[in-house]
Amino acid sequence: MSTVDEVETLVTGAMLRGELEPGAWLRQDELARRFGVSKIPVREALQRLAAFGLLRFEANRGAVIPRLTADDAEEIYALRRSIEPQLLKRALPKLSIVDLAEAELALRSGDLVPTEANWSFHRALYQSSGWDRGLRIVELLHAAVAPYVILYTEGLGSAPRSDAEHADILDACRHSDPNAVTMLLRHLDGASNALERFLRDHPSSS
């Protein structure tokens, strides 16, 4: 893994853990000191993430985590709905005991923050799909969606619903039930609809 790849992974991980909130500025010199590298790989890693829409560069100010918008929520969840069901469909007949145990651990572990647990759960169910590129794209989408997950589960009080849906999807996966894919779609649709509706009604809430 190159230094640029390492920095990109570290920044993506911070986003997945919800450590970088919307509106947070990423200073290249600060990140370089934090990661013990020069500013050149930091700049390139941030440019990669900006090209994917996870960051936005502003002249003479640096990179910033975008604020939450209904349009961005619509786009991110549309992309998730396009890719994640395909990953789950391919992975479903190949899920191992280890995959299922990792997914259950993500639901039960109190050591993970909600956004990190959410990605760990979904990744465990997709990683046997054999689509490494698709899994990487989805990881970046989960980094972008992390602030929306926090808003949905905590701000809108939907954590119990989300947890119950995750548990139902996992149970279906244990039984190799193809309905797990439909359940995943409903899960994504529910979050997307609630977030878009809220953000359109409260455009200045984030």
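Form predicted alone done, so how does the form predicted in complex with a further copy of the same chain look?
Keep in mind that what follows is only the chain, not its partners or any molecules around it.
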């Protein structure tokens, strides 16, 4: 695994855990020091993430985590709803014991940040689809909304509604029940509505 890969993993993880707030500037020297490398691999990793809009390079000002508008959230969830059900549909007949165990583990791990646990759960169910591009796109869509999902769930203590839906989906997956796909769609609808409502009520100060 190259240095660039490692830095990318670390930064993506930080985003999924909500450690990088919207509007925050990523100081290249600081990241380089923190990871014990030079700026070069740091910049290359950031460019990868910028390719997906996970952060934005502004000329001579560096990389910033963009603030999302309600429209952004609408787009991101539209993309997720387009792609994720297909990933699940393809993975459903191929789901292994390991996949199911990982999904269950993600559900039980109360210590994880909810957004990271959420992605672990979804990834476990998708990873056997064999569609690497789609999986990667979806991961970064998750990371893009993570900072906001954390904002609106904090205080709620790991949304019980979402947890229940996850459990239901996992149950259906255990029986290779194709209803899992429509349940996933409804689950995404709920998440989408919640986030869009939050963003309209709390417009990020530019």
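The term rigid core refers to the maximal set of C-alpha atoms that superpose within 1.5 Å between the two forms. Worth saying up front: this structure is predicted, and the values here are computed from it rather than measured. Residue numbers count along the first chain shown, from 1.
- Once you line up the core between these two forms, the Cα of E58 ends up 2 Å or more from where it was.
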